[in-house]
Amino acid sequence: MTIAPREPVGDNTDADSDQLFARIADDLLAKGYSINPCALPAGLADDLLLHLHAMSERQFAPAGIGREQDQVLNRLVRKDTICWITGESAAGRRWLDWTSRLQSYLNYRLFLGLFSFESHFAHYAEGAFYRRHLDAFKGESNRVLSVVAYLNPGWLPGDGGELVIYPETGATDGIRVTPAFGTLAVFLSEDFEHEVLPTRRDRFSVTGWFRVNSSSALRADPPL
């Protein structure tokens, strides 16, 4: 199944975001994932895209696999480059503010206990991909909810680069999400294997993860 883009609707007011948050919560309850084509508020999507255009490729670094000190580079598994969002830019702050509202809504509706959020810009150059994987390890309280927003105007069917979410472990047929401008994907990090198919043009997104607080006396997690 392929989720195709559609034209944005509404005027992207706070009320529209609240409706989107409600739809995401309902979807997560029903099936564990939510795909919303062209749903990111237009002003926010435009700000993020303009900021990306102003960034230098030198600000991006090859993405690794694993966590913290265990992270390694493996270009056979993933070939994207990333730049972490710290809130230093106006566009980054607006994105973090918007996801904070989403966090509050989902905690209120679903009692998820989401505690923190980490996020980065991702660039997939022509030919780049990310093999099938999970965003969190089973039994570890780290990443709970994955969020991806796409920033690619005029994406065509032949451009590749689809996100594929597999509804069941071992499934060979997945849900394909076109990375069109403003499309938003949210899914439970531990439950859904997914991959990014090879892209045939530059592909940009913002990816983030909501995490719970699993700190102990010996370790801060999420890191401070």
Ligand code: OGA
Second form
Amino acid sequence: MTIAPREPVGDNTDADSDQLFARIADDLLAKGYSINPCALPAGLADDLLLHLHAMSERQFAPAGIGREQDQVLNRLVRKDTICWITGESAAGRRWLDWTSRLQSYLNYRLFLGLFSFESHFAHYAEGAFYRRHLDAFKGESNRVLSVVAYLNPGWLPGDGGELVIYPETGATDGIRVTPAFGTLAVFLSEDFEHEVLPTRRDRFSVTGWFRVNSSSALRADPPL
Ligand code: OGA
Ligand code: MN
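With the form predicted on its own already on screen, would you show the form predicted together with the named molecule?
Then the entire complex follows, led off by the chain already shown.
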């Protein structure tokens, strides 16, 4: 895979994240989604990109959808490959630390009751896409909030690969997000259909979901 050389995301530091977290909370309250260019702390974005450089495509596996096991159908819906972040790498741990601060902040400000977080690197090779979908279905899933951070230096308007978020179900016009280095998109998982338009070059991101705890007497969550 080809990864473009890095370029600075700006000089925002981890300390500036407090302002960013506040803006995300305000946006979520007002409209349910939040798009933030140049938002990732520069050190974190650099670490994630360097880690991607060091990974091999063999560490990425074709992504599945929901409980759908049919790989042929899968390929018609999404063509990205993914690698789950487990905290084995320093970059992964830094990402998990940062998102855990975001989780605490959103719980404190919005009483969201976010309980856990799962995330993966995603690679869309040239021509890859992800058709319009929801990340969670009301009543069926405990994914509450979707987070996507983009790691693509020098993204140009003709490169495609935009994330399109549809503010209303069935709407044909959406909000287009360029997957530029350092951009962070956050949206309510059950409320916003979205898609990834076909990309014309390698496109990298980290995608994650905050979940609420749906444990009950009959079922432990996460499974024990
Ligand atoms: C997903 C997804 C959006 C993106 O992985 O569910 O919608 O912009 N990703 O990569
Ligand atoms: Mn999605």
